[in-house]
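Given as structure tokens, the chain that follows is alone and in the form predicted alone.
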Amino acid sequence: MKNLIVANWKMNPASLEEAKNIFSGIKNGVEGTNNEIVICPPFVYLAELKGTALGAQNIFYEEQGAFTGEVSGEMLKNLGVEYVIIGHSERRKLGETNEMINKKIKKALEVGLKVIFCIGETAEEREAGRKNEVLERQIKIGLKDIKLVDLGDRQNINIAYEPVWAIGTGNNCGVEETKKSIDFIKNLVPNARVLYGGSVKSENSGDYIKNAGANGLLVGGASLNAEEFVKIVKSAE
């Protein structure tokens, strides 16, 4: 199984030019490697880039109808992408719930596309000893009535574990606490792979892989850097 490495460019960077110097110097600095790479860039920019697997930031669990700025499925399928990152916290801190999170999942696996479902436990759940409670609930909900097939050597649902008090803050979480999550997943969802995400950088992103436990990286601000991006694609082999 290959390792999956994530560039998520969330709202970065201001323009097509830009956004193409970043993804060809990407392209260009992994080409040969073993791991798996995709790119989710804005949606302005998706049918712009070429010659690497494509990932979207979000999916509406609707197709065509009058839903102002929404995006399908079908439509993320027609541009070429391959993948789709659902049920981030900064989605779920704009109101998405549980619930939703599993309906995008159901309608992006049904046109074809494969999934990063995201979860991870906010500060406050951590420091009350709530982490497992709030990623088994995150599953169980995100995962509902989704067939086991789903999960199984395609990869269709690949996991990111991303502690949101990690995330674009710097303040990492620790390899030996990230192995506990990782495992706790893995025995919840056995045949799925499971990313690490927040504060991803290359000091500390061949840890993950290695000691942690980790099937990829979910890498948030380092991807718009190709030149670091490529050292944390390296540091996975």
Ligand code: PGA
Given for the second form:
Amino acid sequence: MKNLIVANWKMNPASLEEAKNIFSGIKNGVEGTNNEIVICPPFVYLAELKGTALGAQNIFYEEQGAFTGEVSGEMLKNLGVEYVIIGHSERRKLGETNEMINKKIKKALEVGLKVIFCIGETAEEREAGRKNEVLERQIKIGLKDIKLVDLGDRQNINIAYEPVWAIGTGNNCGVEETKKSIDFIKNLVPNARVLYGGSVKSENSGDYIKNAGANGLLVGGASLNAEEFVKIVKSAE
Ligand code: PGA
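Output the form predicted in complex with this ligand next; the form predicted alone has already been displayed.
The complete assembly is shown below, putting the previous chain first.
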């Protein structure tokens, strides 16, 4: 299976011109890589960026109709989008529940999108010794009635382990601790491609692949700098 390196641009950058610049810097820099690369820009740029696999950052679980402000899986699929990030902690914080995430994953798979399913514990949960309990609950409900399918060198569902306290803080999770969580996740979902995310930079990225058992990376802040993101991709080869 290939390593999956995902750029999550979140609500950045502010203009299409900047988005195109970062995108082409990444596209040119990763040419010939063995890794699978997916770029997840905001919805409004998806139709404008071509040449590398694209992912959306969210999806709605209904098909069509009176849902102001939502974007359906079918719309994304028809645009040529291949992946969708579901269950990111920044969306969970806005009220997304494990049950909603389960519905979104089902809808994404139904229309033929591949999923990057995010899970992770908060600092409080980690300190209270509840990490595994939280991860297990997120997986059990999030993936209820869903089957992992191998698609040659990729999978329909990819799990991104992202400790909430490590996201955007510069405080990336240590390799040993990450390995324990990844092993725990792989035990619950055998054969899953599991990514690490949370303050990934080119200085720490290779370690997760080589020493923590990660099959890829979900990169936020550092993916807005094409040169840095390309270095991260290379470190995972
Ligand atoms: P970060 O974000 O790399 O900026 O910590 C990761 C993510 O939220 O996916």
